[in-house]
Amino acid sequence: MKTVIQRIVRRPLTIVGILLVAFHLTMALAAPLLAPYDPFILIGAPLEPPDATYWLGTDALGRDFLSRLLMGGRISIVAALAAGLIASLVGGLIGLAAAYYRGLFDDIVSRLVEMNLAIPAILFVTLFVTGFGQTLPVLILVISVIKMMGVIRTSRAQGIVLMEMGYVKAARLRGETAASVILRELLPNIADLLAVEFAMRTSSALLLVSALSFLGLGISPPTPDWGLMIHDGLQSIRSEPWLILAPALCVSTLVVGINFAVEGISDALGLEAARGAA
């Protein structure tokens, strides 16, 4: 643990992108302490530009847009996050158990998740909000389908090269059952891995979130949601960009600060092949 440390320390753009995620959870986690104002609540004219009482100006309704920024970042971490952490675990003890069975079950599976794959990603999400309905839970559910096709098939892989180890070998002739080696023997030592990969889907899964807010098919008005915002500031890009540059940096420097902590840590753990698999 003490060498990964050194490794991740030794890297100049893994520091930057963990602070950069530091940063922004402390943030959301901080939102309702810092929003000066109610961010559903009117509190002056429309489109007001930034001054000492609206750093951040007002939207096109009048709401303080400094507030609703703060607390869209909380609704888009929090989706991101949970579909992530679901994807990685979900995801990665299906692969396990297609390593650990083969033979048919390991047939649907991965021919199910070719099918998924196939699948363009808008058009899944598009026909699942439409039967039940766009809500944040809707919302993470349907993007943690997406993002644990990629999750299984590497799980699935590594698996299959654990299967030939020694140690689950001698389990099954111990006469363990199936979920006793999966949980016990095969999933402790994909640990490192499905890290990795939480990191990575939470990641991909922050950039679309906020480009179905955009598109009209994540979280619906008038809840605060970065990808809403950019929506809505399209209408008065000309006269007060802000709107659309202020939810953009947020998304852009969490993605990034996400993808370069990856980077540093799945190098610092030997997990480039998982990386690769964002």
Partner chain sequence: MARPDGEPLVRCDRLSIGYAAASGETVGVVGDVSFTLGRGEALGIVGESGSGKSTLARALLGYLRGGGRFLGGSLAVDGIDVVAASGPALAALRGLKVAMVPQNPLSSLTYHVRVGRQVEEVLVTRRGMTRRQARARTLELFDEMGLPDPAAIATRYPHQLSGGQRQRVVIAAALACDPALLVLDEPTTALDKTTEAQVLDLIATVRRTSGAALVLVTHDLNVVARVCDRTLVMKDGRVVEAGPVAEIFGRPRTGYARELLAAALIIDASRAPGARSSTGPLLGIEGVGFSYAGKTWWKRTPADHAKILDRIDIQIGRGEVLGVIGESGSGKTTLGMLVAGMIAAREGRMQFEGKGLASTVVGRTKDQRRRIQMIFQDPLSSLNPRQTVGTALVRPLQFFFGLDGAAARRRAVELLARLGMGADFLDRYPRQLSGGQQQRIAIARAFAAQPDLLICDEITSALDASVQAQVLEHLLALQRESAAAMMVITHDLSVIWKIAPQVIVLKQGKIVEQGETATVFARPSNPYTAGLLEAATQASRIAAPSVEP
The other form holds:
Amino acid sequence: MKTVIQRIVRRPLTIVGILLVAFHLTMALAAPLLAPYDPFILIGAPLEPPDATYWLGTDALGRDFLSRLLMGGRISIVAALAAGLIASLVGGLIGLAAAYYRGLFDDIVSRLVEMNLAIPAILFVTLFVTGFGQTLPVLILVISVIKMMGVIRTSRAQGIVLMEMGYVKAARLRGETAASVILRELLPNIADLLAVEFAMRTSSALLLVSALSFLGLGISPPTPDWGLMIHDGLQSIRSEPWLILAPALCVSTLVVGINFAVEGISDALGLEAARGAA
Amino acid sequence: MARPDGEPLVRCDRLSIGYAAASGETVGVVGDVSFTLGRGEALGIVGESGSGKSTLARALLGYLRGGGRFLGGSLAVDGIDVVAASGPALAALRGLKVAMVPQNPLSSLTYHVRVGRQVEEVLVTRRGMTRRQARARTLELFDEMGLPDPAAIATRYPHQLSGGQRQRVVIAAALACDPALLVLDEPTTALDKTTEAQVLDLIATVRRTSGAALVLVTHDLNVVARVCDRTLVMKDGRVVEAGPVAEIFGRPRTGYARELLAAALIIDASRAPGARSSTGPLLGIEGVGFSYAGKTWWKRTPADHAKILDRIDIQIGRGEVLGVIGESGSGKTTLGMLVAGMIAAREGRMQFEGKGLASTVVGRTKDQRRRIQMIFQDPLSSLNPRQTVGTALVRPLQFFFGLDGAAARRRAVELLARLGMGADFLDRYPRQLSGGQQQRIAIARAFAAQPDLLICDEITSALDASVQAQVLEHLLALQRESAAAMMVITHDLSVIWKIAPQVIVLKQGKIVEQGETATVFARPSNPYTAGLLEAATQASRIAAPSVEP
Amino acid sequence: MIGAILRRTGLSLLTLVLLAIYIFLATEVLPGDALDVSLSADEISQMPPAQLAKMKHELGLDRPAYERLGEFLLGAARLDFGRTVMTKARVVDIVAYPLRNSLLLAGTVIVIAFPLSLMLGVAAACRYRRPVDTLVSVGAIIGYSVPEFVTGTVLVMLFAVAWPLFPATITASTSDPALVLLAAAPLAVATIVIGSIAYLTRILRVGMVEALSTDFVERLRLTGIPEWRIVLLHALPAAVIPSLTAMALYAAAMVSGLVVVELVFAYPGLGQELVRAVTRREVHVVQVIALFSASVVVVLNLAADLMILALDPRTRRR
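Given the form predicted on its own, state the structure of the form predicted in complex with the partner chain.
Below, the chain from earlier opens the complete complex, with every other chain and molecule after it.
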């Protein structure tokens, strides 16, 4: 453990990544305290330039832009974290179960995973949003299913390796139940892998959520959201470019931060293999 | 063969090599090594893993793996100062003056290029031959290496050749530029014993016909005995003993060399394993066969090894130790898995204590599962890296005997004590233990179930020779005490000689020989068994004459 | 060999059929039928039940789901996807040009991105853990971390607003000739190329690093074979062959990028059509677009499998 931390600390980019993530998480948590105005209320004229009262000016409807910027990551971050968590936990268990049982169950799981990987993420969401409505729970659920496929793949592959280990064989020869073998012998040994998967899937879920909001298929107005704000900013790209640049900077630095951290940490844990996975 | 100036081919003087560790410090791997090698001589460098022997071998080509550097001393090969050599000088050295034959011929050949092309490439780029000349010379080389039908072999890809053929191709590529020195790194470790003998004969022939000097790196004293004149015994990066092979094998001066020699098989009738001592039948196997399932339309299983085991009959009595010998692919590991119940036999039946034994663990009673235990090959994978030794030992005690936490821990401490380990080991994780300690914990875990039959699958093959002996002693002591029967599966004849009074020899899924170990080893009736014994006793043949002064 | 090709092709066909079923279930069965999805809740509540039933009958929606599924699959096999529920336009006509335009955009991106990624990946791997490698690796992480809509918008700000070299949005129309469209879309191409290079370089770099640390590369180095031959003739194929599958899967990620970029630049492709169809609740159009893009990914996966079969002798039988 000590050497892992040492290896993390020696890579400056990993530190940058961790600091960026910490900054964004703190901001998102403290946003209601920090936001100078209510982000939903029209408080001034539309598109006022930045000044002493409205530090970043107002948006096209006359709402305080700084307050909306502060609040704009909260929903996407929560959605992405929830999707990442569901994907890595459920996906990890399904992958291990496939590795444990093999046979028909494994064949079916693998085929379903392969099939789902063939459907582009945005289309997948569109299909379900068309059918089930554009609500946050639907969004989270659909995104976790999409992100789960990659996790199933990696954890299944790792599970198959682990099944050959002497301690797993010993447990099976004792007659331990499937649940016991999976939870005691297999799961703890892919915990670090799943932690990295969780971070990776959260960052890509975040990209997907904001892309969907940008397209008008994700988080709906009037909720403040970075993707939506960039979309709205396109109207005034020539006159008020900061209305785009500020949220663009926020979403980009957050995702870059997560991926820097993931890269450094998975490297330090010796999980080079996890990085090749899509 | 010395040059007029009398300068040896290789002069290595107080050479030290180090690697940059993860912490940033430089860790010494080779320290103060000195030796010389004349033209046409053959030197064996012997040592266990981590002794620095492979690093030294690569240094002869001026090559250190990532992070390595020369720390001191000098190394000259055919007049070239290897330590100071730069790009062009190294280019003149590698392949042309010194050539390397690496350990694993399959991974050392480019898998997507035909083997003929790979040898031609050396001839074209290093000797400036035309394609046509190179092709002709390649076929000549293949012929000299004893490859059948060189023209056909040349068009194959590496994976289409047998292990022995691949090693011949790699040796051909190394000899392409007539080097003065051939460095062989564990050249036969990846091969079967029967193939090993042929490849070693080839190496001896090559030495005679080409006049090249040899440096042969190996952990196996038998290989050195077969090929080399002189030997260098290395431990922890230093030379602990050096001299002519017969002298060192006959009168080893250091304890370490003696340990290495003891690990090699010496058939000495006075030290034969005890006689059969059974008190009644325990396990009976009749006509058991195994093959992998055929193919289904959506999934293809490799069809090239149809029958893994073919009509096997075995009897093991109570408290008896049965050795199972065979090379990789002989089906010996499959046999262990069948008895343990990990896979189901396709045919035949098994009996345990006179009652039918279901083919897989699912069908066996809890008591049967307890009484048949298994220990696995790789010590590191035997134990769950996320569980302490205590958890690993307590689990079977709770599972089989329903002991409560405190009682189970007491029992675990007793087991540890029998294996020469203290109670403080309970809270350690496997990675904090050495390989030998890990394997002793795995033994303790198996004995925790108080088995009547213990299946040991190559349990010492991943361990260094000096540790092997210790683990085997502990195993044998526990076995005698508990009167459990054992089935010891291994390719290492010396292990069988030390602990198994009865032996069976498997080849391609069939039993080709069986009987008392002393008899089988003294007078093998099957040529296959004789070949295995021949390969395993090279070292002792050199050593034997000088045992009596 | 032929058996293996047939087997893989068969599996891909099966995957396609399953995908079609999946798409049908997700849009027409689980949430209600095509009409339920095409109308908003308000519209349904205002409509008299008799009229609703009549409309359903006309559309054939009163038949059991498996019958409609069968019809959908048969139609899909003949590339006939019927007409839209409300406007009665032929679905194939609606998507034909956008499909061509999207394929054009994607093809251009691959032609530019693939060789560049190859060079960057090889360069980084040959300088493993040295400044060039660090630069490429960090660049790649940033490249795939920044969302396409951000990259696109920033490119517009730089090269269309601040320094007006290119048009901000594309003025060409759906049925314009290919070259006219491409000439109008350099910023759109650049946006996806950036993301694609980041992704592909990463895959190739890892593959190349692995290939350069193999035993056969060490043996070649110890034989004194020139480094360029080792890298290009031995390591590069060994890096590309196993990367093909990951690269084919990238197609799925690229489709998502295309959708976004088409919207940013008003490029008349499938992505725009998709968003339009979703907002207008044209179920059949969404189905067709989903099926088409999934088919592209499946076909590319098949192509990758077949290429591996052709290039890696180990996968062929003796």
